[in-house]
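Given next, in structure tokens, is a single chain: the form predicted alone.
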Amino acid sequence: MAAEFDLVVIGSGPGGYVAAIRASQLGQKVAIVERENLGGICLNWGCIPTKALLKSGEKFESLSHLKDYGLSASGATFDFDAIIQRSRGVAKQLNQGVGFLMKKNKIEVIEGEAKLEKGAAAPKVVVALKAGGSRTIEAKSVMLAVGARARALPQIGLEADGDKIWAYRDALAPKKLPKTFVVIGSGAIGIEFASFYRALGAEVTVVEAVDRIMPVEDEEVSKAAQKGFEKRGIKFKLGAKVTKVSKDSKGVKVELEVNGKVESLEAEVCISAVGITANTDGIGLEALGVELERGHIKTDSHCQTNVKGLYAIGDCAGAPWLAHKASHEGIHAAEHIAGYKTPNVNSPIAGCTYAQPQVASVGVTEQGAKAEKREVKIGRFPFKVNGKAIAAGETEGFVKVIFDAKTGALIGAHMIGADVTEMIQGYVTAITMEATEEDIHGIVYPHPTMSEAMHEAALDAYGRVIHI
């Protein structure tokens, strides 16, 4: 049987659908298999709808600070159902947009659940169709973009039920607004939900197993973030191991071990944000002999697995579990499949947390540089002395940059404050282009902007800072 397609992509998230489009642009005949909604978790139940919720929370929270701007208003309220419906509407709009892009790029969308079997040029894809029956597809290449799901810990009772214990899906579309929450996990997902529900007035306590929140971030930023969140009323339990989660008619009880002592927290709802699990089960990987590494699919620098013709990208292929990393890998793999000589896939990837305040970072942290025994120069600049930040009333936070002392190369950047998730790309570009301190010092930044803090931080690393 001749190959029906050049490429079959399994999963239509921001990795899968972007890869399919790029492959089609390169003249490949492409099909994409999706078992649920086009756009995957990111568009439907992750990145996009959470940002819609966070914007509603941010707008409502800002009403309590109108006096700071010489304004006044009274009787501000919110419609929780309308907030949720707006978020779902945003997701639906983008889902339909992906459908349009599939048609525009002549990509066949196959609705159903895929399983792999041994094939010739690449594994066969057997799809249990949503409409009933099955379809077997042969292609020259197959790309797994199957993503991941919320991690459950049933051994301690931490398993989402959609009622008293929520995973991210439940937190995005609840039937009512609880008054009290315990959030387990202080990564981006946990912090963003804590920020949203606190903005609407809920009492929120975040539990973290290590001794600081957002442990992948630079330690200085992590400490500043905690102060910012505590200022907004979010509580934290750090160095706390969750030993048991139990439910009763009132809500949940979360039992903890903190410094050898037993403690407990009670709330109406517990949000589980303890990581993710790759969707690698039930798709035939074992029979094919696909190599896994800590539950994720092992790939090379071109996203190829150890099985001929089989590629894997995005969350199912390991950290960082970010949509833009999945898209980047998808494009790289599609170009490699089409025979293009593409650069190595290991480009710097920024991490962003869209809470209040926002956190954004790229490259090595200060503690990471110390662990590697690298000689570095570090610069900082606070927004409290940035003209635009003062005018906007957004003086919280700072910019921190890390340079290699021997070469002058920018190797890390860490930011906390208003809209830093929009600013971090400047540093991503600089690291990608191997910029040195001389390059960044020579850039003319527009005035007045908060991005001027990026320039001043770089100047500070070399004793040239102007405004402090």
Contents of the next structure:
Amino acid sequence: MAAEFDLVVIGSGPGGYVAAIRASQLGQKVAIVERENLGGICLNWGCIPTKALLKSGEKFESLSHLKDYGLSASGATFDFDAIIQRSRGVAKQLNQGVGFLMKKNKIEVIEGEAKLEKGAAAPKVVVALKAGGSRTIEAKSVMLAVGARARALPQIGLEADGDKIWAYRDALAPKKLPKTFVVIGSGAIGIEFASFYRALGAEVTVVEAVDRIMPVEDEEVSKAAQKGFEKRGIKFKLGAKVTKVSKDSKGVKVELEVNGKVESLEAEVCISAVGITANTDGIGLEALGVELERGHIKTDSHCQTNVKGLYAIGDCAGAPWLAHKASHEGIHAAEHIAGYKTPNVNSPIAGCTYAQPQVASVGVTEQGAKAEKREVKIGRFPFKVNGKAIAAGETEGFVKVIFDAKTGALIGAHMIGADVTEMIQGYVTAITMEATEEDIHGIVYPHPTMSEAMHEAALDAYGRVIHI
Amino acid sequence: MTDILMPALSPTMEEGVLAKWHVKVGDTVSAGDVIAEIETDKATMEVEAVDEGEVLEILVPEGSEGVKVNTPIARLSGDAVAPAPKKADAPAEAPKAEAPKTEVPKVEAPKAEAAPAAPKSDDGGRIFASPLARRLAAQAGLDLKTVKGTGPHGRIVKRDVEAAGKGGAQPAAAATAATSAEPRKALSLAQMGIADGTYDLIPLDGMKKAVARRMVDSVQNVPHFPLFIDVEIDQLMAVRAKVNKMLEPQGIKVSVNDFVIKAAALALKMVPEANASYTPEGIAMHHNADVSMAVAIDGGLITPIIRKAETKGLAQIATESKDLAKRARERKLKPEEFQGGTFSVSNLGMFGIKQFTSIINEPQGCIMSVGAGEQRPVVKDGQLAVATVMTVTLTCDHRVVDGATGARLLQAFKPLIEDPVAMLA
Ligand SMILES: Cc1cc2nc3c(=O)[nH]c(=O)nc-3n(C[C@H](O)[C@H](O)[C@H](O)COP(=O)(O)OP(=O)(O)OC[C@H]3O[C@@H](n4cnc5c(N)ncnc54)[C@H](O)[C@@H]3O)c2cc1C
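How about the form predicted together with its partner chain, since we already have the form predicted alone?
Following is the full complex, with the preceding chain placed first.
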């Protein structure tokens, strides 16, 4: 059987659907297989619906600060169902948008669950169709973009049941608003849910195994974030190992070991945010001999697996588990498949957390640089002396930048505060363009903006800060 | 499309200067057309097109130094030779030809990726490099002109500079050479009291830099010592006159220097220890006397070689040396014609120089410096007499040739040059 498609993409998350569009732009005949919703986790159960919820929480919380701005309003309340419905509506809208993009780019959408079998140029794709029956597709290349799911820890009873123990899907579409939560895990997902439910008035305790929250961030940011969250009423248990999660009629009991001492927390609901598991099972990878590495599909710099014609991108192919990383890999792999010898772009992957305050970072942390024994120059600038931040009443947080002392290359940037997730791209651009301190010092930042703090931090690293 | 690669002018050549382009973008060339001139340390060579086609792109600008062998220097359309990749039914893993640009329907190809090119230099000679790449190159003393860019639109990015740095040979050899040829802390002329504007500055070309580097290296690394000897050349002059008369119909004229080359070559065969090179692994005893003769040319110096001079007759040596000197002045020598001699002869007699000591031409063990033949008073059998005398100096690398060895070479040389008939023996 001759190949029916140039490329079949399995999974339509931000990795898969973007790859499909790019391949189609390059003249490839493309099909995409999806077993659930177009748009994957990101659009349906991840990035987007969480941001919708967080916005509701943020708007509601801002009402309690109206006085600071000379305003008053009384009787502010919220409709929890409406908040959830808004978030689901946003997801639906974007999910349909992806459907439209597939049509526009003449990408055939095949609804069903795909499995791989040995093939010629690339593995064969056998789809158990949603509509019933199965379809075998041969293509010149196959791209796995099957994503990941919430990790469960059954050994300690941490398994989502949609009732008392929630994973992100449950937390995104609950039927009612619980009053008390224990959130296990202080990564971006755990912190965002903690922030959202706290903004609506719930009691939230976040449990983290290491001794600081958001462990991938710079230590200074971790500390400031903890302070900011605590100010809003979130509680933390750090250095706490969860030993058992049990349910009773009232809720959940989470047993912990903190510094060798046994403690326990009780709440109506426990949100599990202890990481993800790649969807590498049940698709026939073992039979094909696809190499895995720590649970993820192993790929080279062009996203190729060890099996001829088989590519893997996004969450299923390893960290960082972020939508923009998935999309970037998708584009690169699509170009590689279409015959471009593109060296993989060297743009760093920034991480953003949309809690209040927001956290955004890119590149190395100060601790990371020290561990690598790199000589660095570090600059900081707090928003409390930034004109725009003061005018807006958003003075929480700071910007911290790290330069390589020898070359002047910007190698890390860490921000906490309002809207920093929108600003971090400035540093991403600088790093990608290989800017040095001289370039950043020479950039004219518009006034008044919070971004001026980015300029000042870079100046500070070289003893040239103006406004302190 | 076909890439024209930087040719290796000799087996050992690693890089060269792209001295001149004879074509421009849009020109059509056919096989055999001269498209560029490449300059190595000592020679300028013409590069001929092997394929035919239209010049699509000049990838390395004129005057670029340290262009590594085998880097693409230009791009030809070459439809005639390289069939355009047929994309539609090419297997996905077929050798991915350059971008299948032509058939891409909607969106144009990411150009830079499709054609990663050497740093473009538009008319202003501007090199596209990221700020960090520029700084890293400056810190490493790397000439960006020698670095191939792989970033967007052929921009030089950090990884390119790092890769070039690792390549070792990449740091513009000429630049490094220039630095090592300069005094440690090079003061500017102004700092040393020579005001700007009181002189013209002639830029260093490849040859100047090469000579500077080689001479500094030699003086710094080789333990030199000279030996002097006077030779009488009255008989030689007489023989030479006869020989030249004989050869006149053939248009050949044998010079004193040709005699010197021949005599030196024969002497080297008699004292093979002097026909040697120092290497860290051991002393290389050369099988042949390949005699380099220093030729002053416009803007420098070059040492073409009379190979196996011990086996060649005077007429042949004369013919070869004349041809080599002529082509040396035109900078048309092939690298193998000036690289790899085992012994050098330098002659300043025609300028009336009485005696001088040359700097060893590494890796050779000796160099012979020949002064002017002139009438001098000599004492013969207790009588004062007049003879045509020439002072010959042998500079030796003491690591290979010690005093006695050098002396024996001159001892062997003297009777041969004083009575050329002995060369027949
Ligand atoms: C609550 C939450 C919040 C997040 N917030 C952010 C954020 O703010 N920013 C950010 O960058 N990232 C965020 N992420 C992470 C982000 O969602 C993922 O990194 C991203 O979705 C990964 O994209 P992907 O294309 O690799 O896989 P996915 O989006 O997981 O898509 C994989 C798709 O493949 C389908 N599939 C799997 N197996 C098969 C099969 N056998 N056959 C057919 N189809 C199959 C799945 O149904 C799914 O639709 C968040 C994640 C969560 C859970």
